[in-house]
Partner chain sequence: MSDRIVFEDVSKFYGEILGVNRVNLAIPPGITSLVGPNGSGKTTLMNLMTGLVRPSRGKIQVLGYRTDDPENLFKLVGYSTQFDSSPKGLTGYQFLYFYLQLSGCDSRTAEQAAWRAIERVNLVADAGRNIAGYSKGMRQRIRLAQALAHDPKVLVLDEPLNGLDPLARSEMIALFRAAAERGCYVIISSHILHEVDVISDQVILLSNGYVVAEGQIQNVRSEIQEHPTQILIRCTRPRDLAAKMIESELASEVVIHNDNRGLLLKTRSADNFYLALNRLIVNGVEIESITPADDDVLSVYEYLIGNEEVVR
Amino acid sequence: MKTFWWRQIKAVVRLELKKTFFAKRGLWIYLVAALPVFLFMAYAMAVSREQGRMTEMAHEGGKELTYQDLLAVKPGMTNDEVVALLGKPDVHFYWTEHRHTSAQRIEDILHEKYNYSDGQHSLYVEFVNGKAETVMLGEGSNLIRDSIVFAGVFQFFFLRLGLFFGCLGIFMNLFRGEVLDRSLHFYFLAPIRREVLMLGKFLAGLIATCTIFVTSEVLQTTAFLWAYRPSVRNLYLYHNHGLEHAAAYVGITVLACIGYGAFFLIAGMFFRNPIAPTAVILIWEGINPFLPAVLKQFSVIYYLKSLSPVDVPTPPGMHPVLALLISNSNPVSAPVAVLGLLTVALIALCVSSLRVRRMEINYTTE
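Just the structure of that chain by itself now, the form predicted on its own.
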C-alpha cells in the first residue's frame, strides 16, 4: 500500500510542478527572487569600478605605496614632507581662496588636495598654505566586512520578505488556486486519499520554491564574490569559512521553504481571502523578538536566525526596539533549530491533513 501511495504522490508532484513553475499568477515570484541578485550585481559592478580606479591611481603614482605608508601621513605635515614620504600625488588639485580679513584686506589662501592610493585604499590630504589640514583615509572594499552586508540583506530582505512572499504565492495557491480555477473536484473525485494529495502538492511546492530561491541564493553569492580578485575570493572561501557560510545560507533557504510552506499551506485551506492570514503570519514573525520564550518556538524566523552563520552587529546609538529586531536574543544550537523547525512544519502538515479530510468544495461562494 505504501508503494502505491508513493506512486500517487509522484504523479501528483509531476502534475503540480508544471502548474507551479508556469502559473501566470506566480510569475511575480521570479521577480522577487531576482531582486537581491540584481542588487548584488550592481554592488559588484560598483566595487569593481572603484577597485579599478584605485589600481589606476596606484599605477600612475610615482612610488609604490603600502597601507602603512598611507597611515604615516598626519595633519600638520607640509606638502614637501608628504611628497618626500609618498612621492608625487596620483591626483593633484589646487585653488586659491580670497578671504576677507578684519582689516578689510583680502588675503590669498592656497588650497591643495593630494590623492594617493595603494591599490586597495585611498588617501585624501588637503593642504592650506602648505600644511596638511585634513587627512582622510578611505578604506577599500573588504570582503570580510562586506560579508556582514551580505548577511544583513539575507536576513532582513531575503528571509523576511523575499522567501516569505515567495512561499505565500506558491503554497497558498496549492489548494486555493484550484478552487479559483474550479478544478479541485477533479482531484477529489480521483481514487486517491486526500492526505496523499495534500502531501504531493506540498512536495511539489517545496521543490518549486527550493529550486527558485536556492538558485537565487547561489547567484547572489556568485555576484557578491565576482568583483574581488581570485586570490581574495580563495582566501575568503577556503580560509575564512566562506564555503561554510554559503552552504549554511543554502540550508537556511531550504528550511525557510519548509517552514513557511507548511504555514501557508494551512492558510490556503482555512481562509478564502489570503490577506488576513498573511498579515497575521507577517506580524507574528515580526514581533518574534518581543514574545515570551515559549511562544517564540512557534515561529519560523526564530529558528532561521539561530542558524545564520554571520551575526549582524547593532550600530551604536540605535533605538533599543530596533536593536532588538536586529540582535538574535536567546539563540538555540543548530541541531535544536533544525529539529524545532521541522517539528513545527510537521505539526502544520498534520493539521493540514486533518483539514483536507473534511474539506468541502463550494465554487459558488468564491
Given for the second form:
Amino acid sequence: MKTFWWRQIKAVVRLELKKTFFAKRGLWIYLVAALPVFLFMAYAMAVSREQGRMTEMAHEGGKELTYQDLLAVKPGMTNDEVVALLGKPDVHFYWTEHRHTSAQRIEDILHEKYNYSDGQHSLYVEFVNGKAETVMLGEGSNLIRDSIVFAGVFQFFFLRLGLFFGCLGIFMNLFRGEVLDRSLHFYFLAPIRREVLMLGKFLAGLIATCTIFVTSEVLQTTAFLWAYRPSVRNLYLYHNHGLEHAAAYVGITVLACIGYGAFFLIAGMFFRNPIAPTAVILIWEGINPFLPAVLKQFSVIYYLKSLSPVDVPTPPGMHPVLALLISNSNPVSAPVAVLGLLTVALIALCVSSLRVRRMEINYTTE
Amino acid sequence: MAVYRRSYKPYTGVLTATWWRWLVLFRYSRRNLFRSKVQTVLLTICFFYPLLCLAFIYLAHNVGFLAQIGVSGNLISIDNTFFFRFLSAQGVLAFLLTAFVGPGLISPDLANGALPLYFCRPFSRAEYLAGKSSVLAITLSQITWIPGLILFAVQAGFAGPRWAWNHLWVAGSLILGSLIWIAILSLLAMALSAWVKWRIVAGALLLAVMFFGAGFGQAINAVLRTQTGYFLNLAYLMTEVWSNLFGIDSEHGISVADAWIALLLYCGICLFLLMRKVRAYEVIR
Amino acid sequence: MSDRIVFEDVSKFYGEILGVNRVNLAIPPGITSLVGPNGSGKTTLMNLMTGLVRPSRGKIQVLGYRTDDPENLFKLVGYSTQFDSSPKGLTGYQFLYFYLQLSGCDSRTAEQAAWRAIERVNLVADAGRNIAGYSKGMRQRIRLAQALAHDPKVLVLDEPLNGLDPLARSEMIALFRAAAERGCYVIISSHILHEVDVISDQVILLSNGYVVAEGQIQNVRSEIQEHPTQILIRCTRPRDLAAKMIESELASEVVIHNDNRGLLLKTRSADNFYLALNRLIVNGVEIESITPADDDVLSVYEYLIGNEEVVR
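Swap state to the form predicted together with its partner chain from the form predicted on its own:
Below, the chain from earlier opens the complete complex, with every other chain and molecule after it.
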C-alpha cells in the first residue's frame, strides 16, 4: 500500500511541478526571488567600483597613507597642515563663491575639497577659505559591517516579504487556484486518498519554493561576496563564521518555506479570498513580539528570528514600537526552534488533511 | 417557400443621455459592493476615525469640559497637522477598502468575457473605465475629503471666519491630496484586476505592490546606500506630497517634485495597462 | 458486496438552495438515464454518487463502497463531468497519462492505457495538442476517455453527447451499449430525449430535486393512470375501424391520421384493448402496424414534468 501511495505522491508532485515551474502566471514568483539577487549584484558592482577607485587613488597619491594618518585630520586644520600630514591630495576640487555679506558688499569665499584614500577608506575634507570645515572618513566597503545589512535584508525583506508572498502564490495555488481554474475535480476523480493528494501537493509546493528561494539565497550570498578580494572572502567565510551563516540562511529559507507553506495551504482551503488570511498572517507575524509566550509559538517568524545567525541592531532614532518588532526578546534554542516550527507545520498539515477530506466541488459559489 | 418572419423588435424607449451613461455602470457596481458583508463592515469602520476627530474638535472648543476632566486645552490643536494626520489615517483605510473593492470591478467582466457585451453598445472604453472607477472614486471620497471637509466646516464654525479664511488652503490641500490618492488607488486596483483577471489574486497583488514595493525600496536604500528606493514606495511618495501640501516637515529622502513625477508616472503606467487590456475582444493564444 | 448503486433517503442542500431531496434509489447494471429539466438535480445526483459533493442527509453506496472513500470508489467508477476545464498546460495524452499515474499505474501501464482510451474516443491525431486549444467536441471526447481509461465498472456520464457530431454520437452510444452489455453500470444524464429513449434500459426522472419516476420506461408509463394510453394503428379504411372502436367503448378518443392511412386512439385500459383487438378488426380493413404512441421517454417526461426545455 505504501508503494502505491508513494507512486501516487510522485505523480502529484510531477504534475504540480510542471504547473508551478512552467506556468506563465507564476513568473512573478521568479521575479520576487530574483529581485534581491539583482540587488546584491548591483551591490557587488558598486563595491568593486568603489574599491577600484580607492585603490587607484591610493596608488596615485604622493604618499602611502595609513588609516591612522586619515584619522589625524581634524576640523579647523589649514590646508597646508593637511597637505603636510597627508601629502598632495589625490583628488582636488575648488570653486569660488560670491557671497553677499551685507547690502552692498560681495565677498569671495574659496571652497576646496580634498580626497584621500589608504586603499580601503576614503577621507573627504572640505575647506572654506583654507580651513577644514567638514571632515568625513568614509569607511569604504566592509564585509563584516555589510554582513549585518545582508542579515537585515534577509530578515526584513527576503523572509517577511519575498518568501512570504512567494509561498502565498505557490501554496495558495495548490487548492484555491485549482478551484478558481475549475480543475480540482481532475484530482478528486482519481482513486487517490485526499490526504495523499494533499501531501503530494504540499511536497510539490515545498520543492518548488525551496528550489526557487534557496537558489535565490545562494545567489544572493554569492553576489554579496563576489566583489571582495579572495583573501577577505576566505577570512569571512572560514574564520568569521561566514560559511556557517550562509548555511544557516539556507536552512532558515527551507524552514520558512515549510512554515509559510503549511500556513498558506491551510488558508487556501479555508478561505475563498486570500486577502483576508494574508493580511491576518502578516499582522499576526507583525504583532508576534507583543503576544504572550504561548501564542508566540504559533508563528513562523518567531522561530525564524531565533535561528537567525546575525542580530540586526536597532537603527538609531527608530520608533520604539518598530524597535520592539526587530528585537527578539526571548529567542529559543536552535533545536527547539526547528522542532517548534516543524510541529506548527505538522499541526497545520493535520488540520489540512481533515479539511481536504470534507472538501466539495462547487465551483459556482466561487 | 421560405417564410421570413420578423420577430425582433428593437428597443424604442428613451435612452439614457450619452453624458450620463457611465453612471449606469456605477449604479450596478455599487449595488454589488454592498452585497458583501465584509466590505460593508469595512466601510463602516472607515467612519470611526472621522467621528473621533469630530469629538476632538468639539473638545478643543470646550475648554471648560477639558478642565473638568483634567486635560489641558492646548493638548488638542486643530491645525494643518491635525488634518494631515486625518488624511494619513483615512488614506490607510482607503487602501484597505480598495484592496477589497477594487479588484472586483473589472476582473469578473474580463474573466466572463463580458467586455464585448459592453462595447457592442454605444458605450466607449473611456465611459466604461469612468463608470467602474467612479465606484471607487465616490466610495473613497466618502471616507476621505468629504468627512475632511465636514470636519473643516465644523472647526470653522467653532473658530470663526478668520480661522476659516486663514486656513482655507488646508481645505484645498485636503481635497487635492485625497483626489490624488484616490486616483492612484483606483487606477492601480483596476489595472491589476484587468491584468490578472482573478479578483482575489488582484487583491493580493495590490497588497504585494504596496508592501513588497516599500520593503524592496528600503532594501535598495540600505544595500546601495541611496535614496532611490523610495521611488518604489507608493505610500512614502504620497506622504511626501501630502506633507508638502499641508506644510509639514518630512524626511525628504527624495524631493517633493520627484515624488509628484513618480506618482504621475505610476498613474500613466496604470492607464497604459488598462488601455491594453480593456478591449472589446481578447486574443486567445 | 452490494450489486447496486444505492441512495438511502439522500438530500443535498447548497445553503438554502435545494439540490436533491429524499432520494431513494437502487440503480441496477445497464444504462440508466437521468432525465429532467435544468436545475432538477441531475448533476447533483451524479456528484453525490462520485463523492464530489457530500450529502446533507442520507447514505450513498456504490457497489458497497462509501462515496467518501475515493481510493476504492474510483477504482470502480469513471466520471465524465460537465466541468469544461483541466489542469493548465496539458496535452490530451498528458491529461490521461497523469490521471492514470494519479490512479497508481506505473509509467508503462499508464502510457498503454492512455493510448487505448484515446483510440476508443478517436482522438489519436490530436492527442499531442494542448487541451486548451481543443474544440468543444474534442474536450467532451477527452473527458469521456478519462472516464473510460481505467476500465471502470461504473460509468457516470454527465451530458456525454453534448457537442459531439452525429457520427461521434453514434460511436459513443455504441460504446455505452457495449459497456452495459459487459455488465457495467452506465449512468447518463441527458436532455436529448429521443437518444435517451434509444439507449436507456431504465430512466430516473427528476424535477425540482425530487425523483418523480424511476424504472423501465414501459413500466413507468403503465403506472401513469391519469393519461390514457395512446396507440397508433396504421391501416386501410381507418374511418370504419374508428367507428368500431368508439362503439366498443374501449377507446375514449379516436383521431384519424392526416394521411387517412391510420388512426390514433386513446384508451384507459390498454391490456383489455389488445385482448379485444382481434374481435374489433372490421372485415376488409388491412392492418399494417399497431404501436404504442406514448410509452417513450418524451411522453412520460411530458406527462410527469411538462415539456419545458426538452430537446425533441
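Take the two forms, superpose them, and find the largest set of C-alpha atoms that agree within 1.5 Å; that set is the rigid core. These figures come from a predicted structure and were not determined experimentally. Positions refer to the first chain, counted from 1.
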>> Aligned on the rigid core, do the two forms place the Cα of Tyr124 2 Å or more apart, comparing between these two forms?
In response: yes
>> After a rigid core superposition, would you say the CA of Arg233 moves by 2 angstroms or more between these two forms, or not?
In response: no
> Cα of Tyr249 displaced 2 Å or more between these two forms, core superposed?
Replying inline: no
> Glu112: how big is its Cα shift between these two forms, in Å, with the core superposed?
Replying inline: 5.0
